[in-house]
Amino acid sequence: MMNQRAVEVKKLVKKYGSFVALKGISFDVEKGEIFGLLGPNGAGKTTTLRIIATLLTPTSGTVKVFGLDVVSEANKVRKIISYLPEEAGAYKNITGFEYLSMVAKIYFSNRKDQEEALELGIKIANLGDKIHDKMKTYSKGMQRRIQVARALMVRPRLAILDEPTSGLDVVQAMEIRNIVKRFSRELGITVILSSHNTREVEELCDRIAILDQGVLKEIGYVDELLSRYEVKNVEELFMKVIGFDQTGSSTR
């Protein structure tokens, strides 16, 4: 279809026991954009990305990518998605270049396909020649530039990443962000990430979703949100969709 969405999120409930996650949220994702979900801790980011990512089923409502339903299509949404984990470690005693060579053989049997893969990851992760040295030896900032090397390295139609830049400092995160942002674009791939850093959905993202308590407050272009709020950033966005007044204090 010509206006087929890369995601669609439709009355999206998670429940684990009697807590529920997510209460019935609905969103989509275009083609192309980099989109945000921003929100608290626990505000149900992440579970709405395992979700989008096959790893979580829902307990109600619908998720597709790409006109794939995630749960029925599950094996086909797999082969068109990459999708990078806060929590994702590092292989301590491979080098890097080894990693990124063993992710491009897991994903592609051609070896001209490997081969181009791991050229792109490289490329992307821009270690120089310490993609060489063994990974125990890499600070967090560059083990995060390994495992984004291998999300976009494959050239997913969709990457799925949550927390990019979770536990790094500034220069760091800089870096990360500058990564996603050049290398889906050049690439074309679509990006939906999850953050509670308001600078970086800023910086990063066309359009975003607030999320807080499994309920999706807000949503549209930063740029829109900001004018139709009267804020002059993210940060004070989200202070007060979230409802929190200018000193912090909770109006909710």
Second form
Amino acid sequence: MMNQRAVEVKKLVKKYGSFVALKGISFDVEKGEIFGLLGPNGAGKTTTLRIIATLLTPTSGTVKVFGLDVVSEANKVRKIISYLPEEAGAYKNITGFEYLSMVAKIYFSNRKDQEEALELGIKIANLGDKIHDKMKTYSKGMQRRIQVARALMVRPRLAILDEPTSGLDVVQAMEIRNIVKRFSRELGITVILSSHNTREVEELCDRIAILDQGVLKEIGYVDELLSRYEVKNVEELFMKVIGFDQTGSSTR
Amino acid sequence: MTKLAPLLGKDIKDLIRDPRIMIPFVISALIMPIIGVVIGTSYQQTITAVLTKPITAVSIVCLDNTTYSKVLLKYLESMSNVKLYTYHNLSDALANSPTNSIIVIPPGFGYEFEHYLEKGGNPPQIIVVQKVRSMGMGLKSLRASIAASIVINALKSIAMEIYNVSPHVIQVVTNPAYSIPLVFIVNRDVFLPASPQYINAITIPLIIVPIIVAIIGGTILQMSATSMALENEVRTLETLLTFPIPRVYIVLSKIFSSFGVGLLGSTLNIVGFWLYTMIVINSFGSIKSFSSMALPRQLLEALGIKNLVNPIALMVPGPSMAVAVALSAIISILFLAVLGVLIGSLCSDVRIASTFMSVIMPPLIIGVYFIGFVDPLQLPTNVLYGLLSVPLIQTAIVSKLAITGVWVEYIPVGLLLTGAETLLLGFATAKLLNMDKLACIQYRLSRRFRR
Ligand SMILES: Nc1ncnc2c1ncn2[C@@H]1O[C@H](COP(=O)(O)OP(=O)(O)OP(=O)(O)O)[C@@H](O)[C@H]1O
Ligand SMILES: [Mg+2]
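Alright, leaving the form predicted alone aside, put up the form predicted together with the partner chain.
The complete assembly is shown below, putting the previous chain first.
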């Protein structure tokens, strides 16, 4: 198919026991874009991303990644995606280099591909000589860089990043954003990421979706949404969409 | 299978480089022989000090004035090798006597002794109090009976004089023959000496194999559980689950890595434990008072009792038994490794996993230890078969049977069963390794534990 979508989510429902975390959401992610899922705590961002990453199965509805069903064709989907979990940490006693080379060996069978991926990973992580230190000596920012490098170096068709900058200071967060922006373009990787940082989404994403309590409230290009809601930035947009008025009390 | 290798490499490196894992191995391996030396030498010293050092002074509290008490007192006073201190009441003696052994001769003693000499019946009583300020191994109290023997021997001499008998008659009457108890193990056609110093040694091989297996198994259980829980804690399991590899690889990699590293560490421990056992046995065996009654080997050999062995030698079982023990041990350890992976994957962090471990480990060790005291062949058949179908317990029983060389028909069935149980548990674990189930269980567990 020519204009095949990177991700197609249709009427997605996810229940945990009797609790409904996703109440039938639908959206698409276009090939090559950086798509942001924005939402407050507990909105269902992680749940959505885990379903796309084949970790959770939908209660109902369908999710397709480049035309492949995440349930019935999970094994095929896993070959073309990579996933960065929320709060991703690292193995303590192996070095960044060893970790990246393990991942290269898992994704690629031939030597040349493995070496290329490893080289790319080292370049993305940009840790200098520290790449040969055990990961327990890494700061949170360095650990995250290794994880992002790991996710991008295998040149997935779709990278799923759950709050890639959470818990990092402004400088580290900026570096991660730069990595994502630069390498997704250079390597032609489609990215879907989640965040509750409105500035981050504004800076990084082509299109965004606003999720709240398992419901998709709004979706569209950042500029288009800003002008439609007559607001200056995504933060104001976010407040308006989830119904949070300026006096500080929720109208929900 | 080529995709298993990089995973395995990562797991092994992560475990073996973890100081929290390797340091305890090394420390306990080193500490066991040291404990052996400490226990052995202190036991030896105490025994020597308590049993072989003669008593040179005793205190006597004589509360009786009848004839024989006076005779006794006079006899004791005349002894050249024991210095006597006399008191008129116990509290005075307790407070002031320079000796630790105090002998009390109760009122009416002399009269009762006289009665005993003439008519028999119940012997008269003396009381010996041993003053103790601190307790080492509780052996100091043995001094009391040595002190008592001074009085008893004095009374013996008095009685011999009265009846006009020579000492050897008394010796013959009280000790007419010396017995040499032996144990004959039917299936292995060997004899074991059954005297007290060997009886201690016989229990060691009975529980040593299961205890070793329990130690290794426990270590590996802990290791695989911790390493799996850590994958949850730092969210690396989530990443692993999105890799283009079969889930079974994740489980296999954890099992093999903890098995390998655990075995390596446990080997250190076993060497340490072996040294400990050897040191302790040696120091017990070299105590004079125990080993003085040597076995009359020539006599026994003349009677055709040739294969008289040390109980330790029984630890080398016959070939089919050895195979059964080894197989059972490996299966049990693998089972525990899988169990560890299962438990670890359910725990969202290491703390919860160690809470689980602290619940699971003690019954495991106690169960194995308990088997050490049970005679498997005395159990009802279906109970025995049931126990032979439980990993680890099976190893304990089979190694016990191996010592006496009893082959139970059910052993191969038991091995097949535990093997199947291990595979099944592994399969179930791999099936469970999906976020739908894990997230749900972890979510509930971690909420319960946070309260
Ligand atoms: N395994 C689970 N069992 C039951 N409820 C769950 C489970 N996982 C998540 N939830 C609930 O589902 C809702 C959505 O969770 P989710 O983690 O998807 O939110 P989120 O948008 O990622 O939030 P955050 O910004 O805090 O990461 C929350 O209310 C959460 O409590
Ligand atoms: Mg989340």
